[in-house]
Amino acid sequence: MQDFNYKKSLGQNFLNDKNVLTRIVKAVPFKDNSLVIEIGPGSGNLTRELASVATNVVCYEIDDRLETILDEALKDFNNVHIIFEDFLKSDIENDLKDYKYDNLYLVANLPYYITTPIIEKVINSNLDFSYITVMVQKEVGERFNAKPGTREYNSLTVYLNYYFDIKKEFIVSRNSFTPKPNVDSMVISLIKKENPLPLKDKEMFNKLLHDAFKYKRKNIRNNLKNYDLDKVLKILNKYGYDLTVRAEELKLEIFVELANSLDN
């Protein structure tokens, strides 16, 4: 791939280290008859490995010039599909809807720009995905893992932290990509919470969210100053907090409380 011209706009950095793509696909804990979705595929060398143990693999690739690269790369395999489309405008549900699968799992490394996009559209799917297994910036997958009372832990860190648990895999060095990065990159895998807390209104629970962490340095009573502050309140003084509590401070059991309170 020496001659072709990657674009920094489409987050073109392909992984080219062997021993991390095994590690990735080790990583998923492959059930029969799975479909795995990838997004990016690049130049298709995670795609071989995923066509190696999975049933099928269908892939979203937003650069149709890779069209001829991705052929020749995956000429070998028949159980793979390639829809040269933007993932985040494409219809998942009806573009898997003649397959017949038993798992559902997402295999990717993600385009640093659109990673949280991608996730959240993963989430608000019909689709019941078994497993999520993604390389992210590492700084992103810092924050997917944080703790309350940590720099890094933000809206995201507790709206994903609602749906699955994060097990952070391993990091793999900027070395491994070409071109190289100026970051190195993080595995996480996202297992699906089976039994979440009970939430009333999951609209109402983002706002909340996004609303909280608004503004980093402000608290509570400012943040949520447009809320009905006795209810917020009264939760927060059951888990012996006040108004001038800060959000990075709440868990997760804290927010779907606030959430569920304030739906009344």
Ligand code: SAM
The other form holds:
Amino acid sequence: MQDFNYKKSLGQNFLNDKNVLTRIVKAVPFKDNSLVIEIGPGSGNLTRELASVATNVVCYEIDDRLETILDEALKDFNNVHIIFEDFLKSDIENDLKDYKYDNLYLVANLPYYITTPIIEKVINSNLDFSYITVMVQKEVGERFNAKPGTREYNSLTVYLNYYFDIKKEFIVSRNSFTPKPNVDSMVISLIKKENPLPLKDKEMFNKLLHDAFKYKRKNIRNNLKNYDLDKVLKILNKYGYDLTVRAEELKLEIFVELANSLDN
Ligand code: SAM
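Can I get the form predicted together with the named molecule as well, since the one above is the form predicted on its own?
Below is the whole assembly, all chains and molecules, this chain first.
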């Protein structure tokens, strides 16, 4: 790896701390017949750990300069398949169609510049991920896990909390990476909720979240001015709020109830 020219634009900060790699894999409760997706295997350091415990590992790596490095790093494993492609452009359902598995996982030290699009793509796919354990920028991890009424709470928090229980695993210092990034990191797990709240229309829920949080300083009356405000008010009143409340104060259940009461 000494001569490798790391590309900052691709989020190439590789984990060089064996202890952290082990802790990431230990955080995932692997079950029999498991398929793991890894986005951005880099030099294969996390991939090796995953291949030792999972039945199969499928990786997406955008940078084909890493091909020989990965071939060498993974030569002892015959259960790893690497697809050299931009994950955001991939057809995951099609790539996985020949795999038989009982449990699907996503485990990755994510390229931070595309954390949100990756998570959205994974959630919106038709694949049933039972456990997602990812390394993200510490501040982003705080947002995933934020409580209503805090500065970090935003539409992505509500969206993720609809589908998953969020578990903060541990903080990773910037010193654990080569090259050293300017930020610290957090490993976080998203654990699929077995019984998410009933939702009539997921599109409506997404649109409502997007609109409700659109202008951070504006209240619900302003951000949702194109909605049926009588209906919105009725639900807010039930929870002790009125139209002057801001979206960041409202918990998941209220957004679900609002989305279910509104028509397109
Ligand atoms: N897994 C390695 C580790 O833990 O050290 C590398 C992680 S590094 C933070 C992120 C990796 O994602 C890099 O290898 C980078 O080339 C890759 N990457 C960046 N953008 C990508 C994309 N759109 N699709 C797939 N891989 C990508």
